[in-house]
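Next comes just one chain, in structure tokens: the form predicted on its own.
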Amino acid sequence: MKTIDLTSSTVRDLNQALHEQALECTEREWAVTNPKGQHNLAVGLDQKLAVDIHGHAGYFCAGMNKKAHIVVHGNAGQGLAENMMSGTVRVKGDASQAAGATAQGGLLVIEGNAGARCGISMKGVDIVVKGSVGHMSCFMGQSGSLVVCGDAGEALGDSLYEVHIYVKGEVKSLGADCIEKDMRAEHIEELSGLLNRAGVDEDPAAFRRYGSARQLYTFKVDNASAY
């Protein structure tokens, strides 16, 4: 295992070393020590690497991730795993707002709570939050799944498209065009698979499902106040 200590190396040094593995992979396992909340850790990876960040991460950690498995052994700041394409990102603590924003694939697991706008404009990623999420989560979500084992804040799923949302706890309010839907057998199966992939021990039958009412896909004057 290759260890990079951010008290003696810069974030640029770290990311450069990780990016070089896409050209010639000489080390699969990496440990990052003393991150001290620095921003842009392990961004833009394009190789099947295992990266363990031992401490708190700042803004945009694991952004644009492709293929890599990244674990933050602490909390993460704004924009965690923004625009990730594939691979997995796991945070052992809490994540700030906009976790998984615009992400197009892969699996994001947050073992604590997530702030506002979790999964904003998500485009295919699967997000599993063991705690609760803040307001406007899944705003304009296009595809993928958001699983919340705790509660959800105001305006959940506002203006969403075809994301599947599963919430075990209370939902403070639903956003424009988001409604509760039936939890059928195929959704229990999908949710079971997501929970298993995330390593979360929850009963899928305890969740409720939310999705798009499909009333805002095209402009209707009767819905003008909802746009």
The other form holds:
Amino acid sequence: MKTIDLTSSTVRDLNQALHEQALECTEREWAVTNPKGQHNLAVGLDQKLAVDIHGHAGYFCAGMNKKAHIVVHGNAGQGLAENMMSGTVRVKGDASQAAGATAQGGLLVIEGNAGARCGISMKGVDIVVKGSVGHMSCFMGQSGSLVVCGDAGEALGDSLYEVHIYVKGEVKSLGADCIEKDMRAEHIEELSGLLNRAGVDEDPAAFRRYGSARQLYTFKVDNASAY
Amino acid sequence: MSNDNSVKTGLRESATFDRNTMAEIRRAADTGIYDIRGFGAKRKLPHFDDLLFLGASMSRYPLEGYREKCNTSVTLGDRFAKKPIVLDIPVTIAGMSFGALSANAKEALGRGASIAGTSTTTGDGGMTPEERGQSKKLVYQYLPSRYGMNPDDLRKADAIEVVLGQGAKPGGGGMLLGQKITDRVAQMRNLPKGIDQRSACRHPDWTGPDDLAIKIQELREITDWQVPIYIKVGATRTYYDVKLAVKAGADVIVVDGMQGGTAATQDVFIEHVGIPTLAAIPQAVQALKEMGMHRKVQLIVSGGIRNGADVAKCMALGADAVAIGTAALVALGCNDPRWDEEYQKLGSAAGFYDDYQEGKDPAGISTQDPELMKRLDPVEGGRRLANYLRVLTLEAQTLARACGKNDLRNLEPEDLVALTVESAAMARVPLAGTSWIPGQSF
Ligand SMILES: Cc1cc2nc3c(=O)[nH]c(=O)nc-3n(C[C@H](O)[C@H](O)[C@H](O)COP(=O)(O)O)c2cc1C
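Starting from the form predicted on its own, produce the coordinates for the form predicted together with the partner chain.
Expanding to the full complex; the earlier chain stays at the top.
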């Protein structure tokens, strides 16, 4: 295991070292110490690395991740794992707003709570939040799934496309074109798979499912108030 | 008294309720939804035609047309990037999405730009292999929608353009109507086929200039500080936007005036939001100069650029390069009279066609229909675009030499005068024959 201490190395040194592994992997396990909330930690990785960040991360931690398994042993700032393509990102604490924004693949697990706009414009990622999510979560979400074991804030799933949303707790309100849907056998199966992958011990039957009513997919006069 | 026989008593057209206005009221009453169209603002605006060059005579020497060189090359993005972009000509191709444009049109743009020694730009829909393959220099747009955004393409790009807005719709997001969301477009954007897609107008994971500075740093980290990062803004509060863009760490700033083209936007947006290109340039240059960044952070200007005179005037006002959208499409054959009959069938006519959103373009450019698309031969289109780009460059050089300049970037506001009070005030050059710059001196 290689350790990079961010009191003596810069974020640039860290990312450069991790990027060099994309060409030829010489070291799989990395520990990052003293991150002290710095931004852009472990962004743009493209290799099956295991990166442990010991402390809090700032904005865009694990941004555009491919293949790597990144764990933040602390809280993460805005835009965690934004546009992730594949791999896994896990945060032991809370995540700020726009966690998993536009992410296209992989698994994002937030063990604490997530702020506003969790999963905004998500495009295929699976997000599992053990705690609650803030308002406007999954806004314009395109595909993938969002699992919330706690509560969801206002306007969940506003202008939603095809994301599958599962919430165990209370939903403060649903956004435009988002509706509650039946929980059928295939959804229970999908949800238990997601919970398993995330290592979260919850009963899938206790969740409700939300999705798009698909009424805003095409311009219609009757929907004018929603535009 | 008028000599015009068509003017008859009782047949006076209202300037307020003219035929266009009334037609729009009827259209609104028929459909109950705003008009969505392509192209740029169609209203008359103060523009480059309102400026003239003062050629050299006694007080300044002109350069000889064929013998004395006038440099046209420009380097973009040498502030932070390890690999700045070097262009042979200061006319670039603006971002136009695959989806809005056909794959053949994108390929033709790439071919033409590469022959002429300049760059093309992706758009709201990601990077296509056709475009990357044919463009020697490709700028990859980073848009609010992030359709097709991925780190591999990001690393393949020669520059990254963070799009905050567009001149045709500052404060608005993109649109792509169902007819154009074919399987390939849907797959690239990760959307259901055939929907009326509306893109976000704000970036999903940052708000404001301080966040943007961190976002830019993220993009630099992902690309190991190799390529320049541009910021594109629609022209509104340009002076402030440019200052904030410099502060956020941009290498290059793209300012797109309200005449700028679009693939699909509400007509009310196109015609009523933003400021003319002419008014935006001096604001941008002032902001850069005050920060000591003029020529260090390069300025690209777009919105209604049609000929070499427009290019030269932009540069005289302080731009480092320009970008063209609509004019490039026209060079490829958009609105060409040879398709007139078909434009008529669509309820339009050659020279008026602006329904890019419908995807029925007879010229095969703003369409995803495989049959229509075939009408545009990308090799021939590329050649036409290269010709046109060369003419723009030759024309700009001609004017620069006449002003005694051996580099297009040596053109200066002093070489210009204005024909109207409005254009003099906006461009901050004197009204022709006077030393009066409205708002500055008397
Ligand atoms: C068909 C079409 C598609 C466009 N798509 C985009 C886009 O995806 N992203 C963007 O930033 N600007 C887009 N634009 C705007 C151009 O990048 C550019 O700002 C504008 O066309 C410049 O003005 P001009 O058309 O008068 O040259 C588009 C313009 C057109 C005509």
